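Next up is one chain by itself, shown in structure tokens, the form predicted on its own.
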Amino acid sequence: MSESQLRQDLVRYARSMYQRGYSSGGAGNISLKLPDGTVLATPTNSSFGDLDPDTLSKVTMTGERLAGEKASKEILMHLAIYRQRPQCGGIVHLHSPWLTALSCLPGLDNENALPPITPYYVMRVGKLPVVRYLRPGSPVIAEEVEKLAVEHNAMLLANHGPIISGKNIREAVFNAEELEETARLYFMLKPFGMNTLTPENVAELDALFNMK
């Protein structure tokens, strides 16, 4: 796929998420890896709702700007994941309401913030580890994310929101949508208790699909 088409895809998926309330104002950022190994990303202070494909930030894997506007300060998180997950082609970082609310709850399991409510959560994400609170843009966030990215395609930043990857931008967006929906279901079910998948159920899904 050409760089021009990939630029259009990034803008299209970002606008779709904005229109459905996954991102508001200038919150969040999205990126994809180009065939030559460089990265396209949303510029700093940009909105998912009105991105211009011609002014997207284009950076090297070390963060050097090649073209377009200055990248978001959170590009370091994206680059950390790309380095650890060579199969990754797209990343979404959101301040989506249900996952951001989850990130603010006390007593979260830092190894997995959401129980295996549905098979789709298990198939697309598996586990959602929590990264301790650090200020937005802190280089230490990227270091923490890089450690977890070896085995996880999604993480929850405490009091901040999720960052989710996929083999391409389409899959990253689908994974983000599934994760947000799982968080919504969790809050709906929490007052009543919930039946979750058993460890045997989870193992069967991992063996059959292994999408993560």
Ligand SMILES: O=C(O)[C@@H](O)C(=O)COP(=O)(O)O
Given for the second form:
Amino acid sequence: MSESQLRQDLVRYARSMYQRGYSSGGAGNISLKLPDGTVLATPTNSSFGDLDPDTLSKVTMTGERLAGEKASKEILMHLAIYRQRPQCGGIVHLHSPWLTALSCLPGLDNENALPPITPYYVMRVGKLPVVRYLRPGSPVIAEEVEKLAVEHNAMLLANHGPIISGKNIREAVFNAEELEETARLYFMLKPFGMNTLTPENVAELDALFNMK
Ligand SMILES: O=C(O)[C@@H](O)C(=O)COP(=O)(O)O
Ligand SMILES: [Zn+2]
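Starting from the form predicted on its own, produce the coordinates for the form predicted together with the named molecule.
To see the whole picture, the full complex is given below, headed by that same chain.
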């Protein structure tokens, strides 16, 4: 796909998420890997609702700006994931309501904040480790995320929101949608308790339908 098509794609997926309430105002950031190995990212303080494909930030894998506006303050966190996941082509950080609510709950299991309640969640994400609270844009978040990214395509930043990757921008958005829906189900079910998949169920899905 050409750079121009990828720019259009990023803008289209961002607007779609904005319209569905996954991100409001200037919250969240998105990036994708370009064919030449550089990274296209949303500018800092931009809105998912009205991005301009021509002013997106283009940076090197070490964060130097090549073109466009100043990149998101979370660009180091995105670059850390690309470094650890060579197969990753797109990343989405959201302040989507159900996952952000989950990130504020007391007593979360920091190794996995969302149990395996449905097969599709297991296929697309599987486990959701929690990164301790650090201020947005802190270089330390990037370090913490980099360690977890070796084994995980999604993480929950405590009292903040999720960061989710995929093989390309489309997959990253699909993974984000599945994760947000799983968090919504989790809150719906929580008052009643819930059956979860067994480790055997999870192993079977991992063997047959791993989309991570
Ligand atoms: O929560 C924050 O401040 C950032 O993580 C964020 O979502 C938006 O920051 P920019 O991408 O720099 O606009
Ligand atoms: Zn944020």
